[in-house]
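Listed next as structure tokens is one chain, alone, in the form predicted alone.
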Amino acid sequence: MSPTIRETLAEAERRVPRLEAELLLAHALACERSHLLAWPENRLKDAELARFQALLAERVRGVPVAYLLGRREFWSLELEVSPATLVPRPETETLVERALARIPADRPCRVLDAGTGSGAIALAIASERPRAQIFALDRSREALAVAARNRDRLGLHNLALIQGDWLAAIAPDSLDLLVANPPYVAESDPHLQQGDLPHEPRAALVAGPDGLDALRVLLPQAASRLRPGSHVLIEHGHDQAENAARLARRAGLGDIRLHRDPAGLPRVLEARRPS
């Protein structure tokens, strides 16, 4: 006799956290989590149990839950994610908050999200600022395909996609705001071998020996692609604030501010191109 929902979750909870077990089982059953709570004595069909056990085995192996579900919520938007993209993190919403503070709601504005991945940041901004013209740029064709599907499903057509290597294809003096969550992990960081990180795209995580290589490229490019008086907002590691500010000053940017995430950690560099 096949196990009940209650029995299946109790067994799975010995291997993964309860919430993860519920999310994976709901996905295997093609139902909402509320169904599991409402009908705990229902028995699984053999095919359903096999699907769940396959998902559970992948999670135990370290594959992120978001990849197994194929989706992740960010800024109240349900986004498709895949192994071609990073899994959006809650702390990155700090970057969106600071961007919205810089984007007028009542007139057009040209905003670029560099290294967009799944499109999370660009789509969040597009949903809040429909009069803005948003560009989402990534080097990865596979990531841009995910971002395009997210855009089309959400109907956020004030967003255009660009394939390119950082800002090389962007015209000088053309942006009112640049936002980015670039790679910022040092290549020797032991966290790369822990948790979900081994399964996420390394090129979207690692930025050279000290984790600052992407900033060394992006900040000087920002200084010429922004219109005079416009701002750049870049997410960085919680221990990189001073180095990020130093690189911004070296690039000729001023009015430097550092913004903290909900955990109180320095997370976002803000700087302005002088007028």
Second form
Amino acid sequence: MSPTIRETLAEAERRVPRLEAELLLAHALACERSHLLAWPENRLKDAELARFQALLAERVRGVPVAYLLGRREFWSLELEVSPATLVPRPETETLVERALARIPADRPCRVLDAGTGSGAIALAIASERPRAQIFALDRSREALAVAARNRDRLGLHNLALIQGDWLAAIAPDSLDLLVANPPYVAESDPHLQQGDLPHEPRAALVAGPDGLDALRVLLPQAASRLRPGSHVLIEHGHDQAENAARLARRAGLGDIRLHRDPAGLPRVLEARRPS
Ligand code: GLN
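For comparison with the form predicted alone, produce the structure of the form predicted in complex with ligand GLN.
The next block holds the full complex; its first chain is the one shown before.
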């Protein structure tokens, strides 16, 4: 006889945390997690058990839960994610908060999210600032396809997608705000072998020997693409605040500020193109 929901979860819990077992089982059964708790004595159908066992094996191999479910919540938005996109992180909500503080709610504003991936940052901003005109840019067409599906499913029509190599094709003096969560991990960082990172796109994580290569391109580009007097906000590694500020100054940006994430770590550089 096939196992019950309770037995299946008890068995799985020996290999993965309880919450993950529940999320994967709910996914295999195409039901809400609450259903598992309400009907623990229900028996799985063979196909359901096979689906669950396949998901569990992938998870034990290290595949991120978000990729197995095909979704992750960010800024209270349900987003599709795939191995073509980074899994959105909670600390990136700090960047969204700072961006919203710079975008007026009552008039148009041109905002560009460079390296948008699943579109998480751009969509969070689009949902909060319907009058803003948001551009979500990425080099990866696979990532842009995910971002497009997220935009369409969420019905956020104030967002346009652009394929490009950072800001190379963006007109000078054209942006009121630039935001980015670029790759910032150093090539040799042992962190790349841990947790979800081995399964995430390397191009979304790694930026040269010191993790600063993307900033070396983006900050000088920002200095010319922003309208004079406009701001850039960029997420960085917890130990990169000083280097990020130095690169911003070297690019001719000023009014440099550093923002911390909820864990208290330096996480977002803010700078302004002089008027
Ligand atoms: N915050 C991610 C991590 O180190 C890195 C994301 C990025 O490079 N933009 O887990």
